[in-house]
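Shown next as structure tokens: one chain only, the form predicted on its own.
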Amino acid sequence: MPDRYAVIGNPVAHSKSPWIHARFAVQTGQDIVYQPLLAPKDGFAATVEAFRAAGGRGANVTLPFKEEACAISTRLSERARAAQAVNTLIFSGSEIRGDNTDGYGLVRDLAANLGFAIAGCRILLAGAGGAARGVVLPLLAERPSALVIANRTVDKARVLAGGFAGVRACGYSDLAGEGFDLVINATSAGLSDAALPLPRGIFLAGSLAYDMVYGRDTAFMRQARADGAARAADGLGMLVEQAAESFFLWRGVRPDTAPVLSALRAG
């Protein structure tokens, strides 16, 4: 039989997850299957033990349960201890190992796909929630000169900086007259298609805007080019690099994301 592995959410139809672990395994001759799985709104716990009862090996937590996921894990990683937030778990016996891979995942997009390299860079993300908190370490240890948190709620982006050494927190308009290398948009104003307000200015020459939605043009990106960033780019790599650390992490096996990526890319 083969091992048994879902992507756990709410809503969970839209997910690509399952195409892009299937051909992870098709790639790497792992005998799998990787399903979507809806969990009631206030029924993600038991949906994780019937998931497990049935025989399943580990899974991936989508929104809006990754502090959930983060809360029933008894073994947490460091990076999900960091970001307090879960999205792989790993089912071994009675243990629940919690992981968070989406920081990976980003990092490995830059550097891999996008050809960024962060180090020395002066970072910006925008965003003080669950998205923000899974990348600010993986950030942080590829050494930029600077990484600043903004948010609407300012308190917010404080609590979240208090956590790392070296990072400041402010809101958006505190950053008139300041310029970044990378702009990182953990927000989720692309999923409805709004503006950040963001001070005209803030992107140095060379500079990428970056945006955790994916498969969309957002207004961000189109905010960024307009404002001077050199380069836009989604979140579509994010979501495959991430993918394949998951992949990793439960079949010992790193599989190549340019093939899978690319046939994402081309629809």
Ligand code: NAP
The other form holds:
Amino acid sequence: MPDRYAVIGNPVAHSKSPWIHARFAVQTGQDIVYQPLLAPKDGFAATVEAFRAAGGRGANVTLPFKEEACAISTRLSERARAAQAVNTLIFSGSEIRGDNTDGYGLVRDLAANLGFAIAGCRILLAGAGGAARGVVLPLLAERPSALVIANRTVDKARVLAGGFAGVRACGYSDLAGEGFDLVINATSAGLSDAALPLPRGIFLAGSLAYDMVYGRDTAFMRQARADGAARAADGLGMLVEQAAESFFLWRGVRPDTAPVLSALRAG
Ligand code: NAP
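For comparison with the form predicted on its own, kindly provide the form predicted in complex with the named molecule.
The next block holds the full complex; its first chain is the one shown before.
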């Protein structure tokens, strides 16, 4: 019997994770099955329990359950604790280990796929939801010279920044006159093709604009190019890299992400 894994969310039918993990399994010769699992909005914990009872070995967790996954974990990794959100569950005996691979996925995509060096650069992180929370600690570990968090609801940015030394929080209009080497859009604005109210001139020469939303040329990416960003990238590479880290946590084998990312880009 192959070991069973799942991605649990609501909705979940659109998820590319089953396709990605199937490719990883073939590539590394791992005998696993990985399925999408729709949990009722008020039934996440019960869905996890039923999956465990049926022999499930681990799961990815997506919207809107990452905080609940954190709450049901009996042990948290440092990066999951910092994020207060879990996207990877590892079932081991009676223990539920919770981890968060989103930040790893972002940092790896920036460094390995996009050739962007974070050390010493000024970063603007737009958004203060679950995705933003997951990436602050891994970004800081790369030693940027500054990390500023801006959000529509400024209080949420303040709460998030308050958990980390040296991180500043503000609203979008407060950014006037500032410049950044890397601007990361961790908001869901791109899903409705909405741009961010960023002041003109914040993209420094050679800067990279990165939208975590993937599979489309978002309003933020177009806005960034028009305002002088040297490059704009979507979050498809992050998606594949965070999946590879989850796969590694479960199977102890690191898949080669490049062919999987190329195949996804080719559609
Ligand atoms: P979330 O917890 O619901 O947070 C949404 C964030 O977007 C909040 O900061 C919210 O601001 C902001 N926002 C929403 N609409 C906005 C608008 N029109 N203008 C300005 N700000 C707006 O969602 P999340 O879990 O953080 O996810 C955010 C995005 O990241 C999603 O699109 C998700 O698909 C993507 N993501 C991608 C990956 C990947 O692997 N590529 C991984 C994780 C997440 P307020 O606080 O003011 O409401």
